[in-house]
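Have a look below at one chain only, the form predicted alone, in structure tokens format.
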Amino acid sequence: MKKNKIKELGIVEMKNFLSYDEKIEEKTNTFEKIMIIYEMAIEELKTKINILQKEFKVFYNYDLIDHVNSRIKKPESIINKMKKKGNELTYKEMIQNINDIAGVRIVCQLKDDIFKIRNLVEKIPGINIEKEKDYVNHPKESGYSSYHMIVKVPVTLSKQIIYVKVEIQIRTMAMDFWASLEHKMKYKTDKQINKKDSKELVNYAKIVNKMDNKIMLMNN
């Protein structure tokens, strides 16, 4: 037998898959490594939701997922996050405690499509969920709506499956364009967001929420 057999694969979650409690450096070789198994996570979840995208146009002639987006959270938003969470600022806590480094996002067309590719998203062999937020239902106070899912995807390495979280948003397009405009105007620009305006944002999600609730009788 070869002396460099590789060993059989080892399932490991992603804060055992090397020592990470350095400090956080953003320019460091580790940082580096740890945001590339994030972004093999997301490739490999990706892969999964646009077999279903596909699997429901061609053999259901039904558009389930209009698109799907990701993202990899930027290392000032995680170490700021963190310091707001009382973190410290060490590799292995970021891991951890910061459930969004990774994030994919999924837009469909109909409201009760969204529980819809909620279910089948539990369904996929390997992907665990971790946790659930409801904000469909239970919208939060700044009119913000989506269903929030921590998923663990396993991503195969050559000598192990490490399971990394990633956090995927599931929204109808309309909530999407409320939400994309809301985070800009409050988090993109300089200027605070005055009451008035954060009023009328709210007012504007009630609108999204009636005119989604309309288009979903009408489609039944």
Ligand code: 0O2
Second form
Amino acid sequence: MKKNKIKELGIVEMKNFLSYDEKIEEKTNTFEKIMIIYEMAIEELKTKINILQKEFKVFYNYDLIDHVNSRIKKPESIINKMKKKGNELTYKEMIQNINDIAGVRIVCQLKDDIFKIRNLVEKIPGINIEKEKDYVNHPKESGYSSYHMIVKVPVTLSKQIIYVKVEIQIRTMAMDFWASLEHKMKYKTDKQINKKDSKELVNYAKIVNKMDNKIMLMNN
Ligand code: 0O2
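If the structure you just shared is the form predicted alone, then what does the corresponding form predicted in complex with the named molecule look like?
Zooming out: every chain and molecule, the one shown earlier first.
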């Protein structure tokens, strides 16, 4: 949508609605207000995904989506990520550069359902895809596998509609099991995991992938 049209309709991008150049302070009103807007975006998106989940279960007798989780990134994680990326610690930079402040994770049973879900998300009216990363067909070096989408979700307030970024991770139950385990073991610690364990984790990821492929074939 063109910029002048955005103004006419009272639609604003999050970064313009709250164009704060101030430094981030975790326990202030400003920080809380921003986080509440991200929470609203999660609620909007989750409602739409839950509708799809129910539709498939009730009308097609098919468990397309096993479960949906969501979270708001913790302030210290946001700040650490900004430091790693070399961002200035302002609200403006935070909104612009941190794509996963609001996160929704969709977990399914079958590998090919990941792409069915992706296509359904693309069709939800008002949801705009900003960026996608296919770690399913192209797993990370760590072995990590998931489909990532950064979408913009419209949050309707009394005077305007704000477009808010949300990261969606779509993965199978097996991928989810691996990622949670690996996250606990290595992702969040500052310590480097030794080479042997790292290799072992990559091997487990390959086993998970084989299993996902076999289960998918069995179902087909
Ligand atoms: P947390 O604690 O899960 O929130 P971008 O700016 O979007 O281009 P970003 O955010 O690094 O760069 O993108 P990417 O690669 O899509 O990763 C975002 C999230 O994916 C991570 O968020 C993790 O949740 C997950 N992820 C990515 N790589 C791995 C991995 O190797 N192992 C596991 N277990 N999870 C991974 P955070 O903020 O890093 O962590």
